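The chain below stands alone, shown as structure tokens; this is the form predicted alone.
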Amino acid sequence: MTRIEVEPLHACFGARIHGIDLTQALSEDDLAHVRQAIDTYSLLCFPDQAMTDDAHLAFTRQLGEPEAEHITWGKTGQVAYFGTVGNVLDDGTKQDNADAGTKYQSGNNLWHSDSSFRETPSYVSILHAYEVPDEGGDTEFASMRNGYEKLANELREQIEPLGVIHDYVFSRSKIAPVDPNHAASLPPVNHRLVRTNPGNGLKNYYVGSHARSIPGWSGIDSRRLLDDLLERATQPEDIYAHHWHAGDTVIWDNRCMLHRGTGYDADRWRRRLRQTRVVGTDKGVVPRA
């Protein structure tokens, strides 16, 4: 078994992991350690990984079923497992601030959980940094588990039986138009507002920019509750800002973590990170009455 060193990143969540090479097939023991660390810390950073797309996808498959990237699937029906975060295209050219792709990616600057708008949301996202700007481009993280733990018992009891509609078109249409085929592939879905980690039994609520409304509640009351829960989880002292270095591979638990980009000057800098996701095992869908 590999000697693994764990360095906390934040008082509430997160760890930097040394001693594991994600570009090689992991032993059963090391894979079990990674899974346990995901359940415990929710956010993991593995520095100095000599990653390639092939190694990245192989590691993704060790954690579970790779998730089809929803934009390519929605627009074309083709299955692709990678998304590029940043302004550097596959041919090496750079998009600037005025480019439509750069503007569309600015939607990532809203607090969200990846693929919460899918019937089966993501288990984890795996993001590797190849090129990073000298200024800006950090990713901020906050824990909905930590937010839930701070709630009064009365509020916990109130939200326990509720559902919440997650809607990609609702959130991203605020930033830029969504391709009609893409929109049609992602109808709104009703998830449980309170989710439970199957490994350790810890609970969290499930909100973010894709969270549109509470079924059976008025729009005003829905927004009041959802915005309040989001604010509680994202207080300044509860946020960890990850400053990227080339070679970082970062994994986060979409079941309980929120994240957002912080922006950077695409006219000045190149930014290229490659991402895969692992399909979750719990749909979390509220049964229809």
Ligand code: OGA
Given for the second form:
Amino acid sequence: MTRIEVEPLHACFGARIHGIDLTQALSEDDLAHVRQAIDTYSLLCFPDQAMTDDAHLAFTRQLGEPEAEHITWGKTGQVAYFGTVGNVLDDGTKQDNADAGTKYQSGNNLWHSDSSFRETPSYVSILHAYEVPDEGGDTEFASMRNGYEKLANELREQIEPLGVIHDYVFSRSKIAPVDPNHAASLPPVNHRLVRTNPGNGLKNYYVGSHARSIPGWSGIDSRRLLDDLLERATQPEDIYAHHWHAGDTVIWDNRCMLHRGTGYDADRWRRRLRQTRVVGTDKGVVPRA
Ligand code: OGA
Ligand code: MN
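Instead of the form predicted alone shown above, give the structure for the form predicted in complex with the named molecule, please.
Once more the chain from above appears, this time first in line as the rest of the complex follows.
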């Protein structure tokens, strides 16, 4: 029997977990433990994993259906399950600060939830670190469940019935032009602003950089509310900054967590992480034109 040790990372969320080898098929018990830990802690870090892409994808499949990475899918119609995070290309060459790919990835430095712009957003992201900078390149996390818990009842009731439009082209065209095929593959989608975890009934709101507007509200009123909710969840004391070590596998619950990159000097450092996502179950609606 595995001895699982859980070490909290932040008062509101996050746990470092020892005693589970994610590179081997998990027992039913261990898998149930990981699923429950996702519902409870929202962010899990498993250090010292001897990960490979094959093991990473096999573990992803144990948690559910792997998500087709949206950039490859949108641009080419091909299904690829991995996204590379950082500045190292598949052939091993490093991109510098001035490279277009580095600029594109800086969109990840805005608070967001992965795939919130998809009709069916993701359940979790699984990110494994292969090469990390000595300085910078942390990933910060904050909880929209914690943000929701801090709201007065009146505001909770006000936001309960609302929708929220998440729109990739809206958020990312501020950073760099979005490829037209990619843009066409991701129409804006309307989600519930308040979401409930089906396992434990806990609620959170659902904002971040892709959140564009509240259906039926003016642009300015939408912006005020969405920015206010984002700010409430991301106060300095609410943030956990993950300083990466090679070998870390980190899983976060995209249904309720925000995260962002913090930047690093790409001229100086190599940063290479590989990511998969698991498809969620809560469907939004693509509004009719
Ligand atoms: C991600 C992400 C930010 C970073 O992996 O989904 O947004 O660079 N990462 O740490
Ligand atoms: Mn991300």
